[in-house]
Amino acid sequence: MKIYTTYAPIYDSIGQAQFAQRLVAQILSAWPTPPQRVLDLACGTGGAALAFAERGIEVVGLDRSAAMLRIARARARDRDLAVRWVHADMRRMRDRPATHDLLRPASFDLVTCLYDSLNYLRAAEDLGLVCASVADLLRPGGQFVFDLNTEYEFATWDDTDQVVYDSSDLLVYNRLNYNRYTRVAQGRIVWFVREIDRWWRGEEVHTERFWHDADVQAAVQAAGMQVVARYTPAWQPAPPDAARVVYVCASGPQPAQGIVGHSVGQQGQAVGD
């Protein structure tokens, strides 16, 4: 079943996007200036690249939802805002080429993937094949910035239903559960509209996958480049047992500009913090 279908409106209208969009804000208070040119992987309804937009940056956002670029694009065009968008896989971003103009090698000062959304990747090799073509796609000393629900945050996904919007026309609420053994969290999301005097009724299920930092480690360094902070979404160093860590990845050995993180050690943990 595809997700983020008949769920994208609903995404947009609780939401959602702001999470992204006060991530934006962290990353760019961390860089000394704005990096030029941008991409958002998995942008969604396009809350953390109409942001960088609005900061003068040249911005491509990507997603392989053709409903959720739909939105995107709207909220693009109501703002007046230049933003580029790419109707893609992100694992094959690389594969058509029409992209290829949007997309050149070594053309990105920073690419983005918020929100919880490599935790989609499934398959052992998904990370390494994202983590490969944004390197492809960095300039020498880019960066890559992206969060992951940790396994403390899909512990507490025990069997458990959350009310995530509560108004007089929509509702939303979400069934989560998590497997330790095979590493899958999954949540049914489900939605009430009403329209006039009846109310619609709406579902999907979405499933992600823990990610060890080990796991990380290695596919971002297989990549040729290297993680060289991990934050909390406040913005402060990610402690062992942090629920969503947020990676900054450098291309090369040294970063020739945006965030200098702690350094960090082969378990994660920041060194000297």
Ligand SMILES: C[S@@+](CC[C@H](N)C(=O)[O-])C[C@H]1O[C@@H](n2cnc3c(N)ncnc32)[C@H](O)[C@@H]1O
Contents of the next structure:
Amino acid sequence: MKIYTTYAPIYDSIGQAQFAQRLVAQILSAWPTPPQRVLDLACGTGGAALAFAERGIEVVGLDRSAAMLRIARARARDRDLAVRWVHADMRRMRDRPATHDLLRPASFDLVTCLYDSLNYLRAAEDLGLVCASVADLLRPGGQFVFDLNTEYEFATWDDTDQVVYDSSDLLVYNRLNYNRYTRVAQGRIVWFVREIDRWWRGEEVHTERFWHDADVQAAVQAAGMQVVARYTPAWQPAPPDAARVVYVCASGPQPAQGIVGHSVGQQGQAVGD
Ligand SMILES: C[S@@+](CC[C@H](N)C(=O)[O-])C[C@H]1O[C@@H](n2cnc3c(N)ncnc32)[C@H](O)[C@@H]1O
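Next up, can you give the form predicted together with the ligand of this protein, since the form predicted on its own came first?
All chains and molecules follow, beginning with the one already shown.
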């Protein structure tokens, strides 16, 4: 069953795009000079893409959900921001010749993929496919910044109902669980929207995968990039037990033009090891 369809307007109205907006501010404050051209993968309703565009940066936003992109387009139109949008799966982002001009090799200073969107990749080869395409799209010295939920986050997914939003006309609750043997996490998102005197129910089940730090480092390196920093979302060096890690990766052997890294070793064990 497709996800981010009926959930798209709910996602946006409960403020889920704010995480990426905040991260854009952190990323840009760490860049010595603003990037000129940015690609935001899995851009959703456009939180990060619009935040880059508001600062005068040329942006392309890509997502596989038509419903999320519809909202992103409308938000850009409302704010008079000229973002270009691509409807595609990030594992096969250059499959459609019509988008080749927007997704030219070596044409982006920065590629982002925010709010655990890469956790949605499931097959072992998927992370490698995305990293290889990103490496191809980055200018020499460009950077790829993404965040991932780690197993420390998934280990807190305890299969109980948690209300995450509660207002007079919208209630949203999540039931999240994690199987550490399969490394698969599932979130059942249920919402009720009030329309005058009736409540409408909606539901989607989202599946995420835990990517061990070793998997990430291997995929990044195989694509010819290197991990130069691992941060928390508050932009502190990530401790080994961080619940979410923001990875900063640099393309090629050239000195990076963007965020200056810190020493990054491979991070240790999975929670259950
Ligand atoms: C948690 S949302 C994050 C959206 C946005 N980055 C933000 O921070 O608000 C995950 C997004 O990833 C997109 N997505 C998941 N798998 C994808 C894929 N293989 N290709 C493109 N987009 C994908 C979904 O459609 C959804 O918009």
